[in-house]
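First comes one chain, alone, set out as structure tokens in the form predicted on its own.
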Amino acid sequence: MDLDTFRKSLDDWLDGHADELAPAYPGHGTVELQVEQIAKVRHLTHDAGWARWGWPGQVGGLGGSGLLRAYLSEALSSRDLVESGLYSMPEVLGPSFITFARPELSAAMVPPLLRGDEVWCQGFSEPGTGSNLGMLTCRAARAEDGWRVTGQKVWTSLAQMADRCVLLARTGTLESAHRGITALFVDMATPGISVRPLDTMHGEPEFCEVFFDDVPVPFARTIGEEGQGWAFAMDLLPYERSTALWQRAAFLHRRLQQLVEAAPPGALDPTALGEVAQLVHAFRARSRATQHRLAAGEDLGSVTSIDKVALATVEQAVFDLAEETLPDEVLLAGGPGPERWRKEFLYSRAATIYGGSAEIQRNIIARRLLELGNDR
């Protein structure tokens, strides 16, 4: 199906089930009732057929360009429909997955993700190397019917409700870095595992801590080979900062377009709103060429650090536009008008670390980029 065909089918079938898709809930809603409208959502979209397009017949997709998928989230996104952040797990984990997991792995678990029956969560960060995964150190050993992981990972998405762990564990020594890592696919129901859910500024424990106890992980559950886990997260990396920021592009263009509905009279600065809607424009811009050059197969690599910077930049200036327009909305806790204005803004404070700090993705374009140092 063409991108055409696709956008105008879609968006007659989301006017016509406008009902039966919308939130239970009013505003912003708990990450729980998030996850839950997130399934809702999945489910209908999936056995409509809308969420198999764009992806590959092996995990019960129906093929055509990865545009249809991206489509697909901004007109969710657009519409209220679903917390883009959280929605685009799948679109973080799932090509990757694909890529490097065996088929019959990825034939069996990628189809309950897309249409909603799993939750996966992505375990890479850790205490004291943050966006250092070349020193991370939950640990992998070999025993006679699998691995057995040991260790710690933190800022973990939705880990409390996950299914299924993406994991980087270390395979090798702390001083062979990145050459050492292997990626594991785990069942988070397995004992030795601990969840700590992590109460975030926004008020919500949509982070946590994992704790890994001697866990079994049996050997038909390496994604890839061992030791290849660094070139597994180097070809995730780029879906991170790329499919998963469209939708947030078009989070951002409603909010703002919402901004200006909610604005008192004289509240809105005009020369304010012309630059916000610009960085919006640009951000926007940027991300559909990202997603064309990523349908036309080309490698993204370290490119899309770019997009990364730009979204942290864009979301800060409409959510600190909002504050400006709207400061008792924004600032007072119980305030007038919906709750979803003070805990975005709230939560928009985060966009300068989550997938990779601000700081990690400009010294990427300085040294990778503009040849501007080594990468050490």
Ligand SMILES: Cc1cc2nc3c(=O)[nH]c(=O)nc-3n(C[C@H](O)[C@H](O)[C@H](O)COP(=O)(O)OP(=O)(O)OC[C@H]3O[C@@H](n4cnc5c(N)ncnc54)[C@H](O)[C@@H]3O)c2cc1C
Contents of the next structure:
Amino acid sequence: MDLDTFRKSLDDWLDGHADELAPAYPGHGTVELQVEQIAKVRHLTHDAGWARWGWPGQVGGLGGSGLLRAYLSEALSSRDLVESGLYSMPEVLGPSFITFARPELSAAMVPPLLRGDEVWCQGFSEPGTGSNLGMLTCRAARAEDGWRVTGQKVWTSLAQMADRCVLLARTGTLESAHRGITALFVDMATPGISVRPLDTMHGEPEFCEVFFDDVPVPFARTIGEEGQGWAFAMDLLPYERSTALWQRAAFLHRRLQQLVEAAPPGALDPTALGEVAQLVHAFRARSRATQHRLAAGEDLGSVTSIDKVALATVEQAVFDLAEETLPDEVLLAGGPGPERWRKEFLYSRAATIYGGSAEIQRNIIARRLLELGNDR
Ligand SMILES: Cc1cc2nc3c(=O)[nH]c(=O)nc-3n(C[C@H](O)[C@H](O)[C@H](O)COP(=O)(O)OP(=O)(O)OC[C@H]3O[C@@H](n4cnc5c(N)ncnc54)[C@H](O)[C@@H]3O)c2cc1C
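Can you return the structure of this protein in the form predicted together with this ligand rather than the form predicted on its own?
What follows is the whole complex; the chain from before opens it.
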């Protein structure tokens, strides 16, 4: 299906099913409610075929350009039907999983993810290694019948609700750095895994500490080959900094429009509004170009660090403007409004951290793209 036809037919379908798709809660909602809402929207859009376009046939998709699924996520985010960050998880984990996992594994596991029957989480960061991912220490030791995983992950989004975890573990020595890392696909119900939710600054337990105590993982659940975990992570991170951010751009565009509508007379500084509108537009243009390069089969790599820096700048600019314009709603807990502005303002502070911190992205841009020297 071509993009224009898809866009038109999807918009009609979304209009026709607006009541069924609408969230059952006002305002921001809790993380649990947001995840339930996402599952409902995934079921409906998958069963009607929309959420299968842009994914390959081997995982139950209907094929076609990745732009089709980018438009679906844009349409859902800009109608406030899903929380764009949480909704983006299949875009972050799915493409690299399909590339690296054995075809039987991806054929069995990806369809329930796309249909919203399962939640997956991304077990990369550890207490000692977030930016310095290559030094991770969560260990997978070889046993006769499979791996045994022992260690800890942290900031693992939605781990408390997840059915599976895409986990990076050390299978070589620490000295072997990124060469000794292997990616594993772990069932979260396996004995030996314990999950402790952590509240973010906006008051929701969006992420968790995850502890692994001698957790058995079959060899058949290795994603790619032993020692390929770093290549897997390097393939995956550009998705986290590209398609996932296109949805975020749609969300920010919508919030800026809503801010204009919600502003009391005279409260919105027109110069500041113009500057933020320009930033949002520039980011959408950048992100759109990234989507087109991705759809054309380009290997994006480090250039997506530019998208990530731009997203963080724009997200914080939109909500800084919201704070100036609607100070009571943003600054006062229990203040007027449905807490949406307040929670989203607080969450926007995380934009310079999640998906790779702003400092690290700037280092990548300086060193890998502008060739301004290495780390030493
Ligand atoms: C909302 C949210 C959701 C997340 N979800 C997940 C998830 O699902 N799965 C997951 O694995 N992780 C997740 N993360 C973790 C995220 O990827 C890390 O927080 C991030 O990569 C930074 O790592 P860190 O927290 O260990 O900070 P550190 O790496 O300890 O960095 C601390 C500070 O030092 C700076 N810094 C570090 N090294 C350098 C350097 N060489 N040069 C300049 N500055 C440097 C950083 O920029 C940062 O400001 C999430 C984080 C957030 C905020």
